[in-house]
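The chain below stands alone, shown as structure tokens; this is the form predicted alone.
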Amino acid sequence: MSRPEVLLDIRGLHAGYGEVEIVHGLDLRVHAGEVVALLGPNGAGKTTTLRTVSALLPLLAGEVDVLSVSLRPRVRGTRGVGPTVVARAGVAHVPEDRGLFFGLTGREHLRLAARRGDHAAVDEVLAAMPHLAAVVDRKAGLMSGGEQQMLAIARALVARPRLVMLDELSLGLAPIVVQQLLPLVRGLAREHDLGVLLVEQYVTAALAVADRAHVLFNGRVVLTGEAAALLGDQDRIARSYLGLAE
């Protein structure tokens, strides 16, 4: 049996803001149908990694192949690949602030995000997310935090992406809501053969739905492995959050 398609291949990534390097030499892969968790304390470089894959930040060094797009360090005087190119290739990035327009209804968000004429995508996503379907005609600003997060995920899915990157899905949400959302992400990856790169602070919940995980500390990977194995060894996780190597 052949191995699932590689949707994201990061090799030796160095990334940051201006001349300030945040991520140092990251290697990471995401295959179709799997969820990969990117964990670590605040400031470890998780969001920087996602923003670099989306071409919102330039690579300082290293290589990123995401679907049909190759990202390389920019050559002086050239524009390089922009975020529109990455998005059109099939990458959906849900930022930690959710990026919603509070004056628009949920349905308006979905219709704007769907590819032109693809009304079926909106119906399919709402069928898979009945809790969102019940409030989809409500303005985003009047939704609860959990409903807003479901809307942000749904908006990403209606474009029929191949790779979905979720940044701090649990931010500001009650643990019980997180326990409902994360299994939804797992199910969507399996059902639609999506690759998911999940940045998350709820470590136990993330490992419960992920296939593999990487822990960053100060921009470097200090722990990596199968999620099920890491879930059963909380001491290793705790040590990695203190920057202690295996």
Contents of the next structure:
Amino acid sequence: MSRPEVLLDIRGLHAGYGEVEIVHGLDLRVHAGEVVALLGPNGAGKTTTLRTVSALLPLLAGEVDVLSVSLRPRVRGTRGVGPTVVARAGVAHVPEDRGLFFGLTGREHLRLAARRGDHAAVDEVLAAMPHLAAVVDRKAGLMSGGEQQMLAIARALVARPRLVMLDELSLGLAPIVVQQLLPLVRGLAREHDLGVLLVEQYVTAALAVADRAHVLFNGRVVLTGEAAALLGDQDRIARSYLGLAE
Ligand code: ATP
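For the form predicted together with ligand ATP instead of the form predicted alone, what are the coordinates?
Whole complex next, starting from this chain.
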């Protein structure tokens, strides 16, 4: 059997804001159909990593190949690849703040995000998310936190991406809602052969659905492994959150 396609290949990524480097040499791969969790304490550099892959931040050093796009450190006087190019290549990024328009209904969000003429995408995504389908004609501002998060995921999916990056799906949600949402993401990855890069604070729930995980601490990976093995070794996870390497 051939190995699944590599959708995201990050080699030695250094990233940050202006002169301030936050992530120092990250290696990470996501294959088709795979969920990879990027874990770590507050301020570790998880969001910075996702923003760099989306080309919202420039790559300071290293190489990122994401679908058909190659990101390289910008050479002075040239224009680097921008976020629109990455998005058009098939990357969907769901940011921490969800980025919804409270005055628009759920369905309006989905229609705006679908590729032109691809009406079937909205129906297919709603069929996979019956809870969202029941409230999709409400304005986003009137939806619950969990419903808004489902809408943010659905909006990412209607564009038929190959790679989805989810930044703290669980933010502000009750654990029970997170425990429903994460398996949904797992199922979607398997069904559509999507790659998912999942940034999450809710470690146990993330490991329960992920294939592999990396723990970042102060911009460096301090623990990496198969999610199932890490789930059974909470001590190692706890030590990694204190920055104690293996
Ligand atoms: P959290 O789980 O708290 O969201 P994170 O791992 O996603 O944390 P990042 O958001 O990547 O962490 O932030 C890493 C570091 O980068 C933090 O120290 C933060 O203060 C800094 N940082 C974030 N955004 C900016 C910015 N716009 N300008 C300068 N520094 C920033």
